[in-house]
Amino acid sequence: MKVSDRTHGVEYAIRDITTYARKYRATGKDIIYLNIGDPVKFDFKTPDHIKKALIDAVTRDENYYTDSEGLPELREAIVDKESEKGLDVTEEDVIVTNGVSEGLDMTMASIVDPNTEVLMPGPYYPPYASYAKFYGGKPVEFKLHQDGRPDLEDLRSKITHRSRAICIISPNNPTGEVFDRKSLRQLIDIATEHDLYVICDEIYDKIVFDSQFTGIGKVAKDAPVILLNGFSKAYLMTGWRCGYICLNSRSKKLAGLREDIPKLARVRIASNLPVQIAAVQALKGPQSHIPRMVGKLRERRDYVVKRLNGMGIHCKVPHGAFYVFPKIDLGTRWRDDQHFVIDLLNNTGVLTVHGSGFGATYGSGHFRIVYLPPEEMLEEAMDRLERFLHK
C-alpha cells in the first residue's frame, strides 16, 4: 500500500536511538538513560498542589470538552506570565495545545508551503526540521559563534526569497545556550527587514543558571513573533502534555495566523481539560520547587562538565536547560558520531544521542547528554564513559 512521502523526512533522533537500546536491553543488561529530557523520570517530581488540582478536577467530573482555544482561566494565567516576561499578548492571542510539539505542528502547518525555507541555528531541536520538511519546506541551518551568539553574517547569507521564518529555542536544546538581549534584538531586526516570522520556543525559561534570561517579548516590538511555551519542564508535567502558542498582539502581520491557527485548534477538538485546570494552579500556585530544581541541576551540570573535560572531551558550560553537547574526537575508531553513540551503548549501557541528529552541519562530531539523573547515576555513567574511551 502507498505511504505518504511526507513521513519519510520525519526524524527524531532523541527517541529513534531507543531502537538500539531495546536490542541491548533484551540481553538483560542495565541501561543508564541519558537521552530524553524528562525530569520526572528521575528525582524531580510534579509538585503536590498541581497533582491535587488534576485529581480534584477529575473527581468533580470536569472531564468534558472545553473551548478549543483553551480554558479561559488558563489563557488568562498565560497572559499574566508572558506579559511579565515582556510580550504584548491578550487572551485572544493564546491557543492552548497538547504540549509544545502540537503548537509547533500547528505553527508550521500554518506558515510553511512547499519549497519554502525555515532558518534555524545549528544544532537545532529535531522536530523543527521534521515539521518543516513534513509540510514541504526545507530547514536551513545558520551558524553560531563560539560564545553562542548568532552569526548574523552567516544568517543573512542564507536568507532567500523562499525564506519564511526563523526558529529559535532559548535556552537551547541541545546546547544549553541562552541568547542575550542584544542577540534577540538583532534576530528580530533581521526578521523584520526580510518579512520573516520569528518562532521562539521558551520552554526552558525558568531553568537558567549563570546568565540573565531575556524573553523574546522584551525586544519583539511589532514583529510577527510566535511564542511557544509549556508546562513540561519547569512545572514537571512532561507526561501531561500541555503547552501553548502566544501571538504578539502588537503585530498586524499575524492577522492571518489569528484566523487560521484557531481552525486547527477546533478541528482537533480541544486539549485535556483536567490538565488545563491543573496548569492554572501551576502558574498561580507556589513556585518554590523551581529554585530547588535549578540548584540541583546546576550541581549536576558542573559535575558532568568537569568529568567530561577531565577525560579530554571538550565540553562547553551550558547556561540553561539540562543538556551538554560535547565534541568528540572520532579518530579512526568511529565512522561518525552515531557509530560512537551506538558503540558506547553496546559496550557500557550508557545511552546518549548522536549530535548529527540535531543537524548534520553543526551537530556532527558531537553527542548530547542529559544530566537530569542523581549524581551517583551520573558518576557511574561518567566512569563507564571514561573506561570506554581509554580502552
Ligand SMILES: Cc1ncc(COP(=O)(O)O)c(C=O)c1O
Contents of the next structure:
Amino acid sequence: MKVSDRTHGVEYAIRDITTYARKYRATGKDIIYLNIGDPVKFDFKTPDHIKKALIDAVTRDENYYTDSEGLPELREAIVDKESEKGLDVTEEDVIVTNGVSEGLDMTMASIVDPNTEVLMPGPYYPPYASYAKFYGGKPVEFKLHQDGRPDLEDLRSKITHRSRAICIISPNNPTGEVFDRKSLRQLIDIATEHDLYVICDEIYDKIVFDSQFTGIGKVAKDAPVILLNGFSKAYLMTGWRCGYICLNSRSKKLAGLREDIPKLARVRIASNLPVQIAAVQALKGPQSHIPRMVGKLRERRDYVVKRLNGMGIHCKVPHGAFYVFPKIDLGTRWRDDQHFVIDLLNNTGVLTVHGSGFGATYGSGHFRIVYLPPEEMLEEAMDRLERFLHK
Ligand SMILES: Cc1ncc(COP(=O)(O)O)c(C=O)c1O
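What about the form predicted together with the ligand, after the form predicted on its own?
Time for the whole complex; same chain goes first.
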C-alpha cells in the first residue's frame, strides 16, 4: 500500500539506536543505557507531593476532558514562572501540551510551509529537524563557536528569503551549552531584522551548573518569541507528558499563531487533566529536589568529563542539562560515528547515541553520553569504554 512521503525524513537517533540494542539483548547480555535523557529511569524520582497530587486528582474523579488550551490554574502558574524569568506573557498566550514534543510539533505545524527553512544550532535536538521536515520544510544548521556562542556571521550567511524561524535550545541537547544574555540578544536582533520567528526551548532552565541561565524573555522585547518548556526534566515527570507553549504577549507579529495554535490544541481535544493538576503542584510546591538533583548531576558530569579526558577523548565541559558530546578519533577503525556507537555496544554493552543523529554538519564524528546514572554505573561504563578504546 502507498504510504505518505512526508514521514520519510522523520528520524530520532536517540530511540532509533535501540533497534541495535534489542538485537544485542537477545543474545542474553545486559546493557548500560546511556542513550535516553530520562532522569526518572535512574535515581531521580518524581517528588512525593507531585505524585500525591496526581493520585488525589484521579481519586477525586478529575478524569474528564479539560479546556483545550489547558487547565486555567496551570496556565496561571506557568505565567508566574515564565514572568519571573523575564517573559511578558498572559494566560491567553499559554497553551498546555502533551510534553514539549507536542508543543514543538504544533509550532512547526503552524509556521512551516513546503520549502521554508528553519535555522537551528548545530548540533541540535533531533525532533527540531524531524518536525521541520515532516511539514515540508528544511532544517538549516548554523555554527557555534568553540566556546558555545552562536557564530553570527555564519547564521547571517544562511538566512535566505525562505527562512522562517531561528531555533534556540538553551541549555542545549546534546552539548549542554548555555547561551549568555548577549548571544540571546544578538539572536533576537537578527530575527527582528529578518522577520523570523524565534522558537526557544528552555526545558533545561533549572539544570544549569556553573554559568548563569538567562531566559529569552529577558531580551525578547516585542520579538515574535515562541517559548517551549515543560515538566519532564526539572520536575521528573517524563512519563506523564506535560509541557507548554508561551507566546510573547508583547509581540503583535504572533497574531496568526494566536489563532492557529489553539486550533491545533482543540483538534487534539486536551492535554491530560490529572497530570495538569499535579503540574500546578510541581510549580507551586516545594522545589528542594532541584538543587539536590543539580548537585548530583554536577558531580556526575565532572566524573565523566575527567574520565573521558583521561582516555584522551576531547570533551568540552557542558554547563547545563545532562549530556556530554565528545569527539571521536575515528582513525581507520570506524567508518563513521554510527559505526563507532554500534561497535561500542556490541563489544561492551554500553549504549550511546551517534552524533550525526544530532545533525550531519556539526554532529558527525561525535557521540552523546547521558550522565544521569549513579557513579558506580558511570564508572563501569567508563571502564568498559576505556578497555574498548585500548583494544
Ligand atoms: C531540548 C529538548 N526539548 C524537548 C525534549 C522533550 O521534552 P518532553 O518530554 O517535554 O516532550 C527533550 C527531551 O530530551 C529535549 O532534550
